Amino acid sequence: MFETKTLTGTAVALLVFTAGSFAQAPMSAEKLALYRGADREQILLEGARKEGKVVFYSGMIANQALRPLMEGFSKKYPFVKAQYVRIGPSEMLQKVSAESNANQFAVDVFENVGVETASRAANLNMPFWSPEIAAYPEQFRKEPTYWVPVRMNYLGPAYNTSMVSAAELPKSYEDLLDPKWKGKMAWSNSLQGAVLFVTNLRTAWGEEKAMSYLQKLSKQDVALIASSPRTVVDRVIAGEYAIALSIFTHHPILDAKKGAPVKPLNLGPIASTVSGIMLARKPPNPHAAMLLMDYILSAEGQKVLRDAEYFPVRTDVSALDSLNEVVPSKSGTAENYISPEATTADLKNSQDIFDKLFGSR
């Protein structure tokens, strides 16, 4: 009897231990990314303490945004070493694709301009959920959530204030067709430059009106700069060109603060795009990754980006007053939001139109 009781007690103890072990078994990264239980934060914190690291790829400027963003995260979670890599959109896609092909991801979380649909098509990311998403505009809360925007981008023209007087300042896109601007305008060959300019007019005006306008613009000898929109602004500041087309409109404001002779030119429609944050398909540090995404999407994280002179997306965090002149809703300028899906859908046609009308420049 004694032996039987001992065996029964051992069996019960084993069952209790086994059940507890199953209850505490770690979730897969896929389940963790979508988990909404009341103990979510506790699970993330415990897991992140063990991981001790998170890696973030981004196109944001390092000293201006990435460093303060990671410092804010590390202050809140000192047990996680936050690392970042600043990298452009094309290079980022190549890097993450190489990691995916090798089945050895180094990145946990990534974001950049215009990489959302390409990342999804290449199976580089996976759906996730964060309680912070509820504070974002409804149009960005579609499920399954493969990306959530963390910054808005506004793109339009800018001009050199030493070369363009107030009296001759263009008041509309049609004014750019004036012969006096022939050979004095420039744009970038990047997707956020000339091709987005074409997409903006096509989606805002319709094909017929846009094509009529672009055919006329093609006779203005717009210089094509084989670099980023940022470089185009620099060339305008240097006096090489009077007007820049399709640049990030807050850049001239920041340059003007430093004494540069440049200002944004608010011609409607201003193109607006977003930069979405994504979770790598196989993040090496999934718990820390989710904490980082929560932080960047939170009001605290968005305020860091605001103070770094970026445009937050959360409904409860506004841009700096000094940048309001290029925020269409504040300046009264017509805005044309071009979603990542729309950008991708129109990419080939816009590229073909650009190549046909401007490619030889």
Contents of the next structure:
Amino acid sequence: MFETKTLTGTAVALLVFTAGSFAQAPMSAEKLALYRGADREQILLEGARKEGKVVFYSGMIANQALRPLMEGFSKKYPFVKAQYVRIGPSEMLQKVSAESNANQFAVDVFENVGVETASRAANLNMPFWSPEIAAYPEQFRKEPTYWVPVRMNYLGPAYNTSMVSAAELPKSYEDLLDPKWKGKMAWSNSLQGAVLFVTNLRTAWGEEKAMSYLQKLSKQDVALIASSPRTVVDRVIAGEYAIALSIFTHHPILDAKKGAPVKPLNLGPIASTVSGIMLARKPPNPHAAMLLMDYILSAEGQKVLRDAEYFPVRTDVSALDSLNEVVPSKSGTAENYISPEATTADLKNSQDIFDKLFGSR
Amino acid sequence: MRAVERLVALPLQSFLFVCTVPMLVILVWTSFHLVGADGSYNEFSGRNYAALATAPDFYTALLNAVVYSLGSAFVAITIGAAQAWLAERSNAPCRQVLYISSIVSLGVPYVLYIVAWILFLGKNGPFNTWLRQIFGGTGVYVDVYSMGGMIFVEGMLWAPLAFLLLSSVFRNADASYEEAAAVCGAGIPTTMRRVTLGMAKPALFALGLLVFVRAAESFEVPALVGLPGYVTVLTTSIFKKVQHTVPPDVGSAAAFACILLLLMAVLLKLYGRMSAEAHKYRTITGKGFRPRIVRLGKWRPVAGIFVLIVPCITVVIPVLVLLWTALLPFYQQVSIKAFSAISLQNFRLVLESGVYYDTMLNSLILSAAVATAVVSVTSIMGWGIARRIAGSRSIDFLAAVPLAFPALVMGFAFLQIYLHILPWLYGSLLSLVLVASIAFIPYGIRYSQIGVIQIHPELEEAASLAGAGHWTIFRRIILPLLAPALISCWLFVFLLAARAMSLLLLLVGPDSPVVAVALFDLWNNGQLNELAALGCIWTAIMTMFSATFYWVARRFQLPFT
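What about the form predicted in complex with the partner chain, after the form predicted alone?
Everything in the complex follows now, all chains and molecules, and the chain you saw is the first one.
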């Protein structure tokens, strides 16, 4: 028994040797993440086969995007069990921070909205390289690469079509201050909701103009929904509120297709943000993790997201035409790109402004 | 005698110590540290508390929390007690409806329940629309996003539990006192006020305290109902610290939680003092007991209307709203146009996606395991506390610790414990069972304690005189008499565990999805109609479970009635 084992071991070592590969100890996760050798693919495949598993935390909507994405990956690499946890940004940060502090990562790869800078500050992730990065817009190809955007988000208002007639449709942010909208608007308490609304106006208009506007808006009794911007759209569809502020503008289009009385409201500046994919600082399955990142960043993965009606970032995969009306560059509405760095840098101030003007009664 | 008691108490104490003290330590430790961007604990300082005391909204949140919790406890206990008395002690018509409806409503997870109420009472919901049709005008007659709305929804959430708990109290009440009152010429109202309610006082107080504490710690109703109207309570402040800030301000959140903990400790102390006089209320005595049924006479139809209206509010409306939502592609009001859009598409989606099967199975396993664990441990503890065995005070104190923890905070503490001490458990279903069992120990204790308090020690003394040992007494006397309380306890914990959401939010792993968390996720993802479909299916399953269980329990109790 013992001998057979040793024999097999020798045979394997010999095979590896003759195949011309390294007979050395496996690469560390840090090295592997940045490895650019010609045999990268082969090393990843071999390693992933042994690992047999990969864990992804993400904020994408499960049945719409996350599940098809993971299924696509499993089809391509059937020997890796692709597992995911769908989780909101704050909970994800808490979870990964706790894993990181205990030095017990369960997660390999993670992605969410507005967490890139915080993850970096908390030392949750590490730099990586993927051949797919070359297909991304230049502004995202900084080295060392701690994150690469996998989806674009456009955030602006939307309205209930049976509550707001074409004639009274707000044409500017100023129009939202009309007393007739008092108590009829809502926004989300999440990072992409009310606080991003504040950041958007501050960065687009400058502090003074934004502040004077927000002061007037605070008299309008904008309802605070303790959930994602997506839920705010639902409340508007249900007729609870006439106008949603700072929601993902493609959501109303998807709902309108099902017949819901809701439409995006193209008021510039529309805020645009990105969601980056990140590699855990100590991934338990580093080979499979790199394969998963490659897949999500690849044209194939981005097409899955495109078909899920998300906005891909890759230069060679564009969003569905049906979404054109909410892509500022195509609809002619002013766009205000807020980078992850800017989001975080302005967060505290925007939060304070929000608390001061709209805080509890 | 004392030595034997110590032998019983010691393992219980150590067990509770291991279960509760680590999370307490983690919480207090965190509250005294400034937590860095990477989640590391920096300097030891009291600054979190200082910041709290000067925060403008702290006192508002505190006051709101008290009003909200008192209100919810009042609503739940009033409605629950009235139902329980009618069901157990009167000849009101359709009494069975109360049991059925309570069981169904217990099966509805919080998130679903609240969503249903928001849809129903919302500005554009059916209720306001009807009021507008009746009274004219275009205004909003009832604003659910207010303190009143919060109290109503939370109170209604707890009314069925209050009912089930109190019905066992009224069922087991010693009729001789009431008969004595009647002999002395007291009418029904006087007897009820001075005798029936008097005897139920410890149970009412214990339950009121339970609902008060749970409301003070609740997160779902303050977040979903309170926040849109900017009504903040202590938990929403904690929630904001953790959810609105990047990185999460864990230090101040912990400080908030510690204050909450302190408040709860004071309340529990009060309760302890009150129950020190509990011997007055032992009602299951060595004499035969059979509670008297009060004939309502001309009030019977009125009682009948009450018996039917409350279940309408607690069950029929929420379930109908959910069913309606589940049949539509997107939520809309009841109209002819909406009727034409009805389809079973959402149900098909839920049933055809394999993910939901695993999720539901996990939830069932979790709930059954938690209920079994809690009942086995707490029946002995409850007896020990009620009989004041050596060491019972520390058991009582330790067992109450989880009660003082808001679910969100406890989930956070256990995340730390798992990652630092038990990494191999992290993310597994077993880890969820463990944390939920600890969280629900206090409920088990209250149940068995209420049960034991009612059993007169003369029964045990008689057995002891007849030569029975401690274990025999527990097994042959206490357990059978306690059985109804324990069975209700199992059911109660089973349903609580199936509903637990914020407790498990951070602990769920890829292999351990559970229904309550999945429902919350669907709500956040805007899959309202899929949520309603999954909710309807899940409610049906839970109802089947609890109804079967309840039926068995009733059969089991036959010898007593």
